[in-house]
Every structure is written in C-alpha cells, then in structure tokens.
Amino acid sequence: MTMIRIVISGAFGKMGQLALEHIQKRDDFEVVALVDHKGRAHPFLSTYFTVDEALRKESAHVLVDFTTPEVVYENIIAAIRHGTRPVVGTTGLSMGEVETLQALAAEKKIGGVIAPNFALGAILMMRFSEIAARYYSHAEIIEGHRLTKRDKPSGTAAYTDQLMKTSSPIQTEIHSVRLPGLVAHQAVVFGGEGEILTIRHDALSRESFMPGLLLAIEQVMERDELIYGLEKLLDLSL
C-alpha cells in the first residue's frame, strides 16, 4: 500500500479541522504537515505559515486547501512548482485563474482538483441542472450559506450557470443569500409554459463534503493535468 503523504493549508478553519479528522482515519494517508497563514500551532503537527515554506521542508504529494479567496490563487502555484498536487475546495478562483492554473500544471505534468463542490449530491445537482437546460429557456439560481461566506455567488452556483449554458442558451439569474445558520444550499428554478421544475440541494452539515475530498486525494495521484470540477472524477454519463 502506498501511503499518501498530505499538507492540509487552512487547516485550523472548519472545514480544515473537518478534512484533518477524516483524513488521519485513513491508513493509506498521512497528514505530514499543516499550513496557518495566523501562526496558529497543532501539539503534534509540524505547522507553517505559508504553503510555499512547508513543501520546502515537507515531502508531500498532495496540497489540501480550505483557505480564502485571497490566498488560494498563490499556494496552489506553490503546490505546482514543488510537484505537490493541489485538491482544492477553496472557492473564489476566476476562470482565468482556472485556466492560468491548468497551463502551469500542464507544462510541470502535475495533476490537481479544483472542485466548486466536494458534495456528491452537489454534483449531481449540477449534473441534472446541466441536462435540464437543454429543454427550458430561462432559470433562476438561487444559493445559499453562512453569513461569512466571502464569494458571492458562490463557486457552485456560478459553475452550474457555466455549465447550464454549455448546454443552451439559457437565460439565467444568479440569488444569494447569506444568513446564520445555512451551510450550503442551492435551488435551480427552471420556467416553462404552465410548469416549474426545481433542482434542489442542500448540505446539512459539512460532512457531506468529505466523501467527494477523499475520491479526490485517491484520484489525483492517477491524474496528470489540473481538473475543474469533481464531476471530471466521476462517471456521469446517461
């Protein structure tokens, strides 16, 4: 057996913390190091403050980031350059970003996962939302989370719009709400004469992510480009 050798940056946030615990239940996974851009320290951990310093120090092959928006662009370019591949749930990244991402993973040959949504339900959502734009002209997005939710709309809302619209041309409309006590929700609205469908999915807990993260850890070691979405992982076709 292969032991999978992990950094985890963000690793003090909740979904860190949450991803930390399932990943050490694993055999084949070893949490080798953790990144904390607040100087905070794990009794047992070897921490860091960026991700750039703990892949000079740490041989890891995978980078988990559950970061913010304003870091995540620079460690993932840190993850590539070391040869550490990036699975990142952290959302924010621009397209161009994306793409700026991807090149710099194809030239280093380095696979990686950028996922909107690690939720299997999540993805499945996205999928149904996909095949459903092909029969209706216009929709509605509407998403919910946590009152200190950065990005608005959300990562998942705003790649159901994109991928909604490489099925048609769709007219759309992005909600979002922000309020205490949501995790992640999202509801695709699709309008057609004398009949609504609606796309539903909620998260009750950020459990529901940790399946989805640990497919990816698995599988990006068998990859070798940068992929943007998980769905990329799973077999989906009808």
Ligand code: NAP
Given for the second form:
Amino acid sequence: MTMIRIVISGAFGKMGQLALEHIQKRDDFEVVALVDHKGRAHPFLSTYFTVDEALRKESAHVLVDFTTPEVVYENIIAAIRHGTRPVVGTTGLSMGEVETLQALAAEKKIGGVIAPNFALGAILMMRFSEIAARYYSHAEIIEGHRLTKRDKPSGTAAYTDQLMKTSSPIQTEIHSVRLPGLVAHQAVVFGGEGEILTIRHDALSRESFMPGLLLAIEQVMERDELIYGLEKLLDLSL
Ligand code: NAP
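Return the structure block for the form predicted together with this ligand; the form predicted on its own was the one displayed.
The complete assembly is shown below, putting the previous chain first.
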C-alpha cells in the first residue's frame, strides 16, 4: 500500500479541520504538514505560513486546499510548481483562472482536482438538472449558504447554470440567499406549461463533503490532468 502524503492549507478553517480529522482516520493517507496564514500551532504537525514554504520543506503527493478565493489561485500554482497534486475545495475561481491552471498542470504533467462541491448528492442534483434542462425553456436556481460565505453566487450554482446551458438554450436566473443557520442548499426549479419540477439538494452538515474529498485524494494519484468537477471522477452515465 502506497501512503499518500498530504499537506492541508486552510487547516484551521471549518473545512480544513474536518478534512484533517477524516484524512487522519485513513491508514493509507498521512498528513505531513499544515498551512495557516496566521501560523497557528498544531500539537504534533508542522505549520507553515504559505503553501510554497510548506512544499519547499516537506515532500507531499497532494495539497488539500480549503482557503479563500483570494489565495487559492496562488496556492494551486505553488503546488503544481512543486510537483504536488492539488485537490481543491475552495470556491470562487473564475473559469479563466481554471483554464490557466489546467494549462500549467498539462505543461508540468501533473494531475489535480478542483471541485466546487464535494457532496455526492449535489453532484447528482447537477447531473439531473443538466438532463432536465433539455426539456424546459426556463429555470431558476436558488442557492442558500451561511451569512459569511464570501462568493456570490456559489460555485455550485454557477457551475449548475453552465452545465444546464451546455445541453439546452434554457433561460436561467440565479438567486443567492445568505442567512445564519444555512449550510449549503440549492434548488433548481424548472417551469413548463402547467407544471413545475424542483430538483433540490441540502447539505445538512459539512460531513457531507468528506466522502467526495477522500475519493478525490485517492483518484488524483491516477490522473495526469487538472480535473474540474467531482462528477468527472464518478460514473454518471445513464
Ligand atoms: P473558513 O472556516 O473561513 O476557512 C478558511 C480558512 O482560510 C481559514 O483558516 C482562514 O483563516 C484561512 N484564510 C483566510 N484568509 C486567508 C488568506 N488571505 N490566506 C490564507 N488563508 C486564509 O471557511 P470554510 O467553511 O472552511 O470554507 C473554505 C473554502 O471551502 C471556501 O471557499 C468555501 O466556499 C469552500 N467550501 C467548499 C466545499 C466543497 O465541497 N468544495 C464545501 C464547503 C466549503 P482565518 O479565518 O483565521 O482568517
């Protein structure tokens, strides 16, 4: 069994902490260091201020990133330059940035995964919406997240919209709700003559993101391109 050596950036954030807990439960994964922009200490793991510094000092197969839209782009570039595969949950990257990163990864022949949503149910919701879009002319996407979420609309809503439009000339609008108490919710409402179809997913806790994250870490070791979207790692054919 090959041990996958992992650095986690944003390690003291909500997703970073949960990712650390779940990764540490796996016998085939090893967290070798953490990255935190405030340099917070961990009882038994080294913490570095930047991804670049961590990957200069530690040899790692995978960088897991749950930080912010402001720093994620530079973090991925640093990972690719060091030959470390990025597995990124941070949202807010533009499609232009994703394409630039894919070109850099291709040049360096390094695999990676950028997944705006690691919840398997959310991936199914997007796929079902993509199929339904072929049969409707109008749909509204209503996404809800906690008050402090920085990007609006969510990466998942923007991506659902993009997927729906690849299979249909459908007209859409995205509505963003930011309220305390929400985790990650999305409804895609299709309107037709005399009917409404609603496809809905609710992430009730951050635990819902962990199976998808662990799957991406496993699978990224077999890939030699930077993949955008967890669905590309799943069999969603009919
Ligand atoms: P969070 O709790 O705010 O964590 C973000 C982390 O990044 C914190 O440790 C924060 O430190 C750190 N940070 C803030 N500014 C930074 C900077 N300039 N440089 C480096 N680090 C910085 O947020 P979260 O809920 O864990 O979410 C993190 C990201 O994951 C967000 O983009 C969110 O949308 C995304 N997310 C994705 C999924 C998915 O399935 N793909 C699921 C949930 C969330 P301080 O707080 O100390 O500043």
